[in-house]
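Presented below, as structure tokens, is a lone chain in the form predicted on its own.
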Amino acid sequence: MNKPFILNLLSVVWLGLCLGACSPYTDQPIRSGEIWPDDRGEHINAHGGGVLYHDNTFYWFGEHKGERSSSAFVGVTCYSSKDLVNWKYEGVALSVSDDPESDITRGCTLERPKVIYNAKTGKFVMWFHLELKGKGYSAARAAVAVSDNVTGPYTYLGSGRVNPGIMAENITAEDFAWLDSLEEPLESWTPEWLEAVARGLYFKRDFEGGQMSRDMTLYVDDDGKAYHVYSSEENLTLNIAELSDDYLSHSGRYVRVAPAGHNEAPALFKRNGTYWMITSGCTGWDPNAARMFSAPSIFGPWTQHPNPCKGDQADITYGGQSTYILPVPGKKDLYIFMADIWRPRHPIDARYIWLPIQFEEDGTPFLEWMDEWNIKDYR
């Protein structure tokens, strides 16, 4: 053997041992539905939450809950992994306000926070859905905050509506003035009812003012454009929004999804092209069967498949609701489904899904219940 051969083929060997030993991920499993102690042994409080990876590092940002109450009364929190698997407590990212003025004030409803990093701007925004304090569910806002640290603290700009007097891509004026049409209000959940929400009878109520922004997600593609996938219509229809070039607001551009399907709890990736979007319906805290839609832009055509979940308890999600999908780096085609196992009555104690998605054959994800599961056992 001549000597550049025997160096290359050390090389690859080396490489080959690096990767195995260098892996940042642990041996330890991931158990769904049970306590998850972070560093401090204290179950990770952060529900309705998403991942962000950034500089070789996982964030977990979540709503911090209470031992009786749902309502926000400390805020966002972060943990931070370097495996996924161990957490350690970073704080509260962003915190509820003192002044009772404010939008964010103590005992305000702040849900499903999300984090995401401009390579521009070298900010990190977060969005989540807040509900203004004594006002039940009826403001629907979208609320953003950014930070120049990933960790925090995060500082709030506001909220509001989502692209107040414009219109989707795919509603016409041809249905306004179907809507205007109607003479007498309808009667909800027949059919004559959902053809108008499906033709835009809420999207018109709200035009002027904005559209409802409920539970919600962020996606980024891999152009760096930024995407805000939110509940709205009074959890009617879904909508997906393009961010700003800064994400700090709406570009303007959106479309509707699932006009009149009453989903919530959307949780978007793409995988070898195809956009893939996994909701639930509407039956409050209770968990229900999820949905599955699939589309071949970020702006659809959006088609529905058949539940994704497969096996006991795959009608009502094995106890949980969507809340984000990770795709994990250094592992092709593992991707996380995050759901929450909500307790109402006991909100602290809610518990965490986490699921590798599978596929068939023909690239349909799929899930199934695992009691644990190895991220070192996928490549």
Second form
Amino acid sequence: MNKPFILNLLSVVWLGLCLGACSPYTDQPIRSGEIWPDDRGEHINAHGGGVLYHDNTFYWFGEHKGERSSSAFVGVTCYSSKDLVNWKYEGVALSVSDDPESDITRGCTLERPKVIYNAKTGKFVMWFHLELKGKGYSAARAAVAVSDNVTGPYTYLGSGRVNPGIMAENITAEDFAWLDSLEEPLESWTPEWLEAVARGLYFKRDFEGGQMSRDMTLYVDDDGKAYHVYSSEENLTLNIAELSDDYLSHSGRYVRVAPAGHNEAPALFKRNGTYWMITSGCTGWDPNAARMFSAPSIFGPWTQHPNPCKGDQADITYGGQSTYILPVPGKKDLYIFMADIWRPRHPIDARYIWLPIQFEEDGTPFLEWMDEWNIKDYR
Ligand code: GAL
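Having seen the form predicted on its own, could you now give me the structure of the form predicted in complex with beta-D-galactopyranose?
Full complex below, order starting with the chain above.
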């Protein structure tokens, strides 16, 4: 045997050993819908959440839910994991306030928190959907908090409607003029009303004060630009809004997506240059059929595809509602679809659906229920 051959052989063996030993993923499967105990043996309490991968660790942030109420009496919780199966409770990342004057006073509605890391500032930035205490879902605000440490504590910075007085890139002065010419009020859900909504009926109504912002996610692109994606216009239209360089505010660049399409629970990922977004319809805590969109650029144009779910209960997303899509580092084609199975009468018992997104030969994503699956089975 010659020397280069032996050296090559040794490096292959070494690589094999390292891949085995260095992979953080475990043989333990992911079982959607079951109780997921944390390191204390308590079911993970991080609903409507998202996962940040930072310094070889996953951080899961979500809504803390109580026994009887879906309102925020605790705040945003954080869990950490190396393998996405075993989770350590890291405590409350953002606490609700004891000050009754605070926007985030105990008893407010604080939903769908997402955290991203800003490499330029070295800060962790959290955005969430905020509803003021005792005001139902009328405030429809986007809220932001920041921390120097990934697990917190996060400092609440403020909240509001989005991009007041700023035109979306894909609505025109003609749309505004056409809306002015309408004889209002139009009857809801008629074709005329839907056309008016699509051309900006609620957009125009909210233009000066800023656009409504409810169900939301964040997406950080490869170039470091971050986007806030939220249900706006009475949940009838999605907005995709670019954040400022420090991620703490909006840059003013934004588009309306699927106007009058009635989408909630947006979750995004990008694969081979195509942006994919999975959403739900709007039926509150009750599950409905997922929707899917794709675009060649984050600002669109976005094209709608059929429901990505297949098989039993595909028409109700297997009982869940999307919250986030996590690309798994070190796994070329593994994107985890994360969803919540809400339990509005016993909110703390809400469950999680995590399924690997599958791809048709033409690259179109789809989902199938799996009782259990293993991250290790993906390359
Ligand atoms: C859902 C929404 C949740 C929560 C709920 C309240 O449609 O996705 O985040 O707002 O409605 O009914």
